[in-house]
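This document starts with one chain, in the form predicted on its own, laid out as structure tokens.
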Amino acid sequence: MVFDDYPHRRLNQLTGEWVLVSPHRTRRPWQGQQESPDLESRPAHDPGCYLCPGNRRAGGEVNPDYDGTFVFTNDFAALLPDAPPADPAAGDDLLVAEPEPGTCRVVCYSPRHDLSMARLGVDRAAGVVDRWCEEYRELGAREGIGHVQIFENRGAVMGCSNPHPHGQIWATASVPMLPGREDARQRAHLADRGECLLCRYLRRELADRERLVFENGHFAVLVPFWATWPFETMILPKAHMASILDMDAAARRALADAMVRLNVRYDNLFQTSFPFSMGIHQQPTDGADHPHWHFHLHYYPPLLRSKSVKKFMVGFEMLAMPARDLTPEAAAARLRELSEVHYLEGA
């Protein structure tokens, strides 16, 4: 494109919002710092984890000896069901605050303590996205229950305390902000072009493959055009879905074969079991319809370099707008040419 050498900013289609991007601060062959290989080796059961099969969790329950995945509310929770009601005279209109019941589940992926996504396997990872749809259908049919959140953070880096294979769901009464945006500037893409945006945006980049890093025969696996992060991309359906439970069978085992190969890229890049935050955005859980939702997920990764230079969002990124270097095609060529063969497990 026109800017590929020169500053210039991108808009995000999904949020309404302005990524900066300064490619002429990379005219140069890649130099990132070399790392020697993370060959790091846990037990397949470590007695210490509160995660795996028959251990005893932090908030004193038991876990039963589970096989394949397992999910229990959260001993922590951030929601709680039962909230008070607000007091309207309590407040005024620059004091806000409303009351967010809402629940907190973990989901462990596996009882293999030793495993991640990326070394899963697609049968155990279509498990997971199983599951996944059976919780969202459970709690989005709770009365009061708006929203239901997916979402996984691995890797110390991004706060997440226990290696076990597991990720989280938070199910509130609200639409959160993040998720609310999307839904804005999604319906609005319908009501003015009488299109989907995602479906739309798809196609374009379906035809240009320039940030498109692979498909299957139901997902496309990209680096948005208005990726933030270093080497942030996004998962979506070929076909227009509002919601996970609009896959069938095939769909659900499609995305767990986009979701292995893309953490097996991750994990190749630098060698590491690679951090990041992961979380669908689909439809709320309403009851109404939503035929401007097309479900994706979002995987946001922090690492720049190596396994031990991150990308900082401070300063500039912080009091004004985001910003990056590394542009979504440059990114998009380097997970392209990275084996789909895990680094641990040889050629």
Second form
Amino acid sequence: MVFDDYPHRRLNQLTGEWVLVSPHRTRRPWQGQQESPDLESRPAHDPGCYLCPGNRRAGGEVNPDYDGTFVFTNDFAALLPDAPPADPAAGDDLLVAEPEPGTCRVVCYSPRHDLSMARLGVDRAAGVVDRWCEEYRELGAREGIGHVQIFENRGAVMGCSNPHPHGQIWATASVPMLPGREDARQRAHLADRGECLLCRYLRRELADRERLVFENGHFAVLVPFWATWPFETMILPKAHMASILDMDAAARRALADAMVRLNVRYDNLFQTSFPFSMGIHQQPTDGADHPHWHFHLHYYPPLLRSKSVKKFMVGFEMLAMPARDLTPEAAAARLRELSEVHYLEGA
Ligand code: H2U
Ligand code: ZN
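Same protein, different condition: the form predicted on its own was shown, now please give the form predicted together with 5,6-dihydrouridine-5'-monophosphate (H2U).
Once more the chain from above appears, this time first in line as the rest of the complex follows.
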């Protein structure tokens, strides 16, 4: 690209936001420390973990002796099913507030305290995908639930309180801000161009291959052209699918395969259990038709240079716009060259 060596900004087609890219800065000297691989191992069962089978949670309930996945309503849920009877802020056009009824669930991926998606194996990971589909279907069908956000927050640097492999689901009445923006952008793109934004984008990425990390029969894993976080990726279904419920059994398994392989590469990058927030963006559950929606997964990892050097969204980024030095193309090349054998295998 003509901008390869010059500061430029790139448009995030999904959000309409811009990111500043400064490729020339990656040439400045870096006296980074060489860090040793993370070899810390955890027990398969931790008596003090509130997600392990048979243990008591804060709410007083005892977890069943589960084998595959286990889902429960969050004991400290950020959302509650009932709206207050009267709206005290009604009519105030300055201090605007609305009730947000909903529910929060925790999804344990495995009874094994010591595993993560990277080391779960494709069969078990496919079980997680099946469970996500069930939850999305069940919560989305509920009266008054307009959106279901499936996500995982992993690693202490991300503020995750427990290493036991798990994710969360927050179901809300309204469509939250970020999926809402993607909804509007995808809708406008289909209306203007007569084609799905992400179908078109994916075709371009599969032709260019510069930002592609790997692919399987049903999914592509890539660093988006407009990525903000250093090693940000997206997983995109090659076929147009509005939600995870559009996947057949083969596609579900292929998604599990893509997630496991990406997580292995991530762990291998800095030889640590790689922290990130990931989430699935898909069509709202408001009952309306959403032909413009192409479901996808976002991975937002904070690490920049090593297992202890993370990117901070501060200064210009907090006050003006996000910025990056490492180009998405360079990040994709790094991820592409990594092994798909986990660094702890056989260690
Ligand atoms: P993290 O993914 O941020 O670690 O969150 C795990 C969730 O588990 C967190 O939202 C919930 C917390 O509220 N939790 C319970 O529901 N029951 C417990 O006994 C402890 C934690
Ligand atoms: Zn545990």
